[in-house]
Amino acid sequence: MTITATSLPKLPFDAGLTYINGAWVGSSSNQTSDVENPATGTVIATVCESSKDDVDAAVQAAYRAFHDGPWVNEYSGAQRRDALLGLAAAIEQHRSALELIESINVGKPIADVRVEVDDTIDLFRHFAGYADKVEGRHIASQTNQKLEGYTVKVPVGVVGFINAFNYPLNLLAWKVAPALAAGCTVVFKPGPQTPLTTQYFAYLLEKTGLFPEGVFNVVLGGAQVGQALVDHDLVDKVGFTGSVATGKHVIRSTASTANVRATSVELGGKSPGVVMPDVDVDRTAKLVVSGCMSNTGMNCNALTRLWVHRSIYDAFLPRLKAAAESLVLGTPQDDATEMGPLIDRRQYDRVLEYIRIGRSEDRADVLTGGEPLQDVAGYWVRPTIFSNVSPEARIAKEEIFGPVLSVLEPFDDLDEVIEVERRNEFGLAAGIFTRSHKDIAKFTRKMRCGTIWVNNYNALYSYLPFGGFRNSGFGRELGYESFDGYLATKAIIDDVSSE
């Protein structure tokens, strides 16, 4: 196989700064980073790694921006929803740039860079919506009637997010989209591999002319920088995309802080799904290695635990086999493109890591793939697919993110397996292919999961809520409970009893 290095378009902003208070800014620390290109290897851009006093820097401009600016003191929720209007059509304007660093950036195919650009565009509108919508209740008096009461819905301030890498500018509007519409302001940290659009974005925002500056600033870097934003006493809010350890250390930090504040924690996953003996078991098989495999496997939902029943197990493996050794891997860039490589050397590193594990740990059998991509450069591993799993090994339980399922053990009943799934340490989201009504039922009630899919895998809509149960996180993204997540609820008493 023969990857081409496609070229970076020309940015039209400066990949060396970053954007604080409306301006482009260096690092004070004057230390930079490489960003790489993981289908090559090679690095396609250097990027300024911001220092603590930028992160101050910006954190001070959205403070101002919050409790001085226009953005919360003039702007009414009609004026927000049109300049997340004029966002979404600015983003549409670009989509064509956008896309290409994307794919480049992450080494993620084209097409599905181009469904995630749509989504991105949707996102804006869709919260836009919900801008001149912020809406309290009035309370009738229950003890007293000369006090009335009511409650009103005020923004939280100045929110600090913490982006992962894999899906950068689809991640970004999950998380903006509804703080701005709220009425918030913002201090945004992109993953450190997979800054690019998100320099791009705060270009557009710019280039709007509708947001006033402070509103949205960006700042680049990795721990530190991270670290830097969830201890600011002057952040209202943390919202946190990423692995389990650091997300419980973001937690830890914000409650250790002179100032208590909100926070929102998207984290892993192990999913599981199940497939009933009455699926279609060529259609099925295709979804659930889509469900495992879309985004190289760098997707917290993926479906990376599968349970089979015993009575299809032997016609369903070579089924699963098949659908996955017919992905095409390729120039993330080619249309024709299914698979990419893994986001870096740490990352491929990784997942050889646990392939190695399943096979002389955890003794399961290998049914396809199982080795890196050779005699090419980059971070490419085969999707690969382990039989005869047990439910207890570390493959099956740990997260791996990368293109690795696990075929636990064929079970009987289905209750077998919704109590297995009761110690699942994830709660992010499950699958079940059936065309039993009783068995979805079931599962769907019992599974202590945010996302259930039902004969479909990977469908998710502005206006439906993500989020985990236990170490998958708490909080939710998308729909109107993301948007509230950006409120907070005033109660308001006022004695009527006089002029």
Second form
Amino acid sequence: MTITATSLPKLPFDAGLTYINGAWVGSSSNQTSDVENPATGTVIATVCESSKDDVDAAVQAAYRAFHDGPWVNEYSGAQRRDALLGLAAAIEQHRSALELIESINVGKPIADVRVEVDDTIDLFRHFAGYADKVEGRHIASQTNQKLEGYTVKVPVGVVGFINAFNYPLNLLAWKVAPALAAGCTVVFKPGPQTPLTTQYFAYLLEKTGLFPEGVFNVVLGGAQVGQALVDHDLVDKVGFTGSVATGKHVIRSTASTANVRATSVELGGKSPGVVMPDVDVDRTAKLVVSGCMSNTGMNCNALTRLWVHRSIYDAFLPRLKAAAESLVLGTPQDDATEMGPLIDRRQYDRVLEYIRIGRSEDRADVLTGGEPLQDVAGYWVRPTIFSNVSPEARIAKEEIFGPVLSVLEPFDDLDEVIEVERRNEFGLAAGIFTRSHKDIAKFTRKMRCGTIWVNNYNALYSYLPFGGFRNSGFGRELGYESFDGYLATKAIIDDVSSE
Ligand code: NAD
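Provide the structure of the form predicted in complex with ligand NAD, given the form predicted alone shown above.
Once more the chain from above appears, this time first in line as the rest of the complex follows.
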């Protein structure tokens, strides 16, 4: 197979700079890091690494913009709504450049990126609609002639966002659109591997001329930069997306600063899917494979633990194998490509190590894949399916974050699945495939996870909340729930009899 090294389009901003307080600035430490095309392993850009001082400058800018600037103190909700709509229009105008850059930097199939950019535009429009609908409550039954009691909702303040690498622009929109709609100001750190569309977004935000300086700021780099942001006392809320290990560290950090602060953490998953005997096997096999392998399995909600009913187990496995083997791997910028590479060397080594564990420690059968692509540069691993996996095996319990599906030993009864899944460390998502209304009702009632797909998998909408139970985190993104997460409530008790 030949993978073409597609050239990055000319960027309309200087990739060596970042956007702080309405201006493009370099790092005060002059440190830089290289950004790769994971399909070829070649360097496509060099960006600056923000220093602790740069993080401080960004937070101070967001703090001034929140407390003294017009965004919160003069703009009406309708003006913020129009600013977000202007941003959606700017993204739409630049969508082909954004799509190409995202596809090259993340190694994502271009067809998938188009859907993500559609979603991104929709997210800014959706949350624009909330900006002029911030509502409090008046509780008439609790007031008397003398005192009036009511609540008002106010923006929580400066939000420090730390993003994962896997959906750079889309997850930025999940976070930034509701936060700006609520009237917050933002310091945003993308994953270190995939900063380019975040910088492009800052360029577009600036170009609209609708956002006062300091409302949106970007810092770039890895763990140290994220830590400096989490530790900054002027940050009122931390919104984190990433692994469980880093998420736990972030929670501990947000509690050890001088001021405790609101935190939401969107973490990993090991999401189960259940195939009941009454399904259309071909359709379901394809849904399961895309549920697991889309974004090369680098999906927090990937369907990675599959339960197949004993009565169709032997018939289902060949369909699953055929569906995985029919996935088109190739240059991510080709329209026909369905699966790209892993993000970097670290993730590639991690996935291959789990495949080794599956074969040796876990003694599972390799149904298909189980190896890297030969004779290509970049970080390519074939879609891999293990069968007859014990639910207690490491490949069945631990998040791999790659194109690896564990088909568990066959089951006889849905109650047995629900019982075992009660011990799942994660609780992000689950799927069930069946026509039985009774089984669907039982499964959706009993499963403790944030999203449950019935006869489909992976569909997400701006208006439906997304988030986890247990180690998958807390807080919700998308929907009204996420908007509400950027608002704080004040109770006002007013002596209306006073002069
Ligand atoms: P990661 O935990 O390695 O890094 C996430 C972010 O945290 C990066 O920006 C990183 O630079 C930053 N970071 C690292 N150390 C830090 C520290 N000490 N303080 C503050 N920030 C720090 O995760 P990743 O490899 O980028 O992403 C993969 C993980 O993200 C997977 O576990 C996946 O399930 C999860 N994820 C979850 C969701 C969700 O919505 N639940 C969505 C996407 C990804």
